[in-house]
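Listed next as structure tokens is one chain, alone, in the form predicted alone.
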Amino acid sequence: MSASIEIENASVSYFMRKVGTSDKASEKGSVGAQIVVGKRYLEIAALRNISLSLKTGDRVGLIGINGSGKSTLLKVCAGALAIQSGSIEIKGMVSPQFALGSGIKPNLSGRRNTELKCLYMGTPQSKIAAATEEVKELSGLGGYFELPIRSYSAGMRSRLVMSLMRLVRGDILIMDEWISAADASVNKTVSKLQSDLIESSSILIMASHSQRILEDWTTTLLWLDRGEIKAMGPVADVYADYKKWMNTKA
């Protein structure tokens, strides 16, 4: 089955109860989504009337300033966030890379956490043991893999989470920024895992501020501004317009 994402006139808002001087919240700033002040609530218009059609082979990058709606759109494409209006249809297995570290249980060992992540990601029961050993080897944690996560340093926990990338499988790969490991000894491995994931996926949607990464891995660039699509087209063309726009704002 071919993978696809069909979004038509989709809108997403977050709501907050008004407090104090909330009436001033409608003032325009240089970042963030539009804020609509109601009688009792503030509406943060994260996405507005987004239409997008993606099919097998598409490699799409997202750009936009903070609060432009990139993360919200990624969550919508991952099926992790409901839309308030419009329609969305997703065909294919979705792998949101930004969720790798979620659900890690500090009182369980690296091994047990890996086994649970295997189950969560749909790894066949017969392949869990082999996948777990592969994660252990990639992480380089040695005996610590058998100890509770709470005994790990921040770097050790990061090593485990990065190594869980080996378990990711899916038709639609969603990435919120390219992951770079602080530890140079694992950075090459992490980059290779990400490259393999991208090449094996049917559809890629990636948010990044890096022109080099966008040019290397995507062919189409979608520019979001205040929850709306400002431009969409070849990476070089849209990124050039985005840079000019950013320079005028600066």
Second form
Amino acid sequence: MSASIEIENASVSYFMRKVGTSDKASEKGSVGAQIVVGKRYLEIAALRNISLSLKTGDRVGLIGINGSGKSTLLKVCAGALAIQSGSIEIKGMVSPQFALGSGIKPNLSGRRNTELKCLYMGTPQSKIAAATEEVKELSGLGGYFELPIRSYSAGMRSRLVMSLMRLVRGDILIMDEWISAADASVNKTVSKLQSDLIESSSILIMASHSQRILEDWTTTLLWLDRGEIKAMGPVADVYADYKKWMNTKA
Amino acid sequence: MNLWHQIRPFLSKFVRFMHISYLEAKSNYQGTRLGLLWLPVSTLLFTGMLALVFRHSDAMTITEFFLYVLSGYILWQFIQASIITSTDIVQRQLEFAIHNNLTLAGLFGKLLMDRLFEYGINLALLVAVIVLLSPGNVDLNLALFIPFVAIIVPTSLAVSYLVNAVTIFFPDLSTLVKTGTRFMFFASPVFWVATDRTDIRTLLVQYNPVSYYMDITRQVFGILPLQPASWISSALVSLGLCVAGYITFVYSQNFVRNIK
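With the form predicted alone in hand, show me what the form predicted in complex with its partner chain looks like.
In what comes next, the whole complex appears, and the chain from above leads the way.
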């Protein structure tokens, strides 16, 4: 099945309940989307009139300053946020990769957590044992794989979390920044996992600030500013414009 | 054969999510000797205490009263879980769900499976205790278990979404819901007998919908005689809750995802 994302004239807002000093929230800053102070809620207009058409083979990078709407767009594509107006149609299985450790149970061992992830990801029961061994191998945790996660150091935990990427399957891959491990020894493995994941996906949408990452993995760059598309085109051209714009702002 | 092919994916999903519920429930008892067995053991201990402390009717033997309380308390735990664990699902768990191939509806379905898993363990305990203490209770009424499940499962799902939606729009109600649920435990015929009613209990049995569900679960297990009126009442209450839950879901599913 071919994957596709069709977004037409979509606008997305976050809503936050008003609290004491919320009336001052409409003050304009140098970053972030416009905040509209309503009667009961603050409306943060995170994306406005976005139109985007992606099909199998597309590799799209997202750039923009903080609060420009990159994460919002990723979350809309992942189904974590809804649009308020316009339309969105997604065909294919979406695999979001922006909160990798969510759902990890600290009381369970690395093995049990891996089995759980397998079950969530729909790995057939007959293949769970093999997939779990594969994750164990990748993580390099050895005997720690059998211990509760709460006994892991931060680095060990991130090794496991990243190795769990092995279980991810999806037609549409959504990444918020290239994932790098602090530990150089595991970085190569993680990079390989991400490369495999990207290559096997039909569509990639990746937010990043790194020109190298964007040039390596994406062919089209979408520049967002205050929730609107400022430019979209070949990575080199759009990134050059973005850099120039950033220099004028500095 | 064709029917099997149709239901197989659902069965496979059911088994998968039961396995998930098992592993997750197990994690709550990690490090204990009894592990998951604490679920039925704690139910048994609490029921024993309730049955001993609150026994006030000579119309029932201690065994009958124990079974009365056990059946009521097991259902009460399911009802309570449907309400108090539903106050902040979307805000707390949606991101986790999205990363694990679950939609918003799927997340509520998964949490329902968790509740059903624990309920199932307690039901196994109830059946074992009935077979042990009062095997005569097991009769044709047990066939009513199917309509009983058909009533409580969608109701639990609907109540869960309604509670979540209400507490998202009115956060103050979150504490109220928890306090109200505790009050409802005492106001429902879990450990008191409806036939021993004083004036206030008459009102409670009549107007507290939980009492209808308590009645029908006890009828399924032969603890109370069959009363079609309880089934009709609980089915009507469930229908109302399911319709309200469905309408709320349709109209709020987009908005609730965007509230931070």
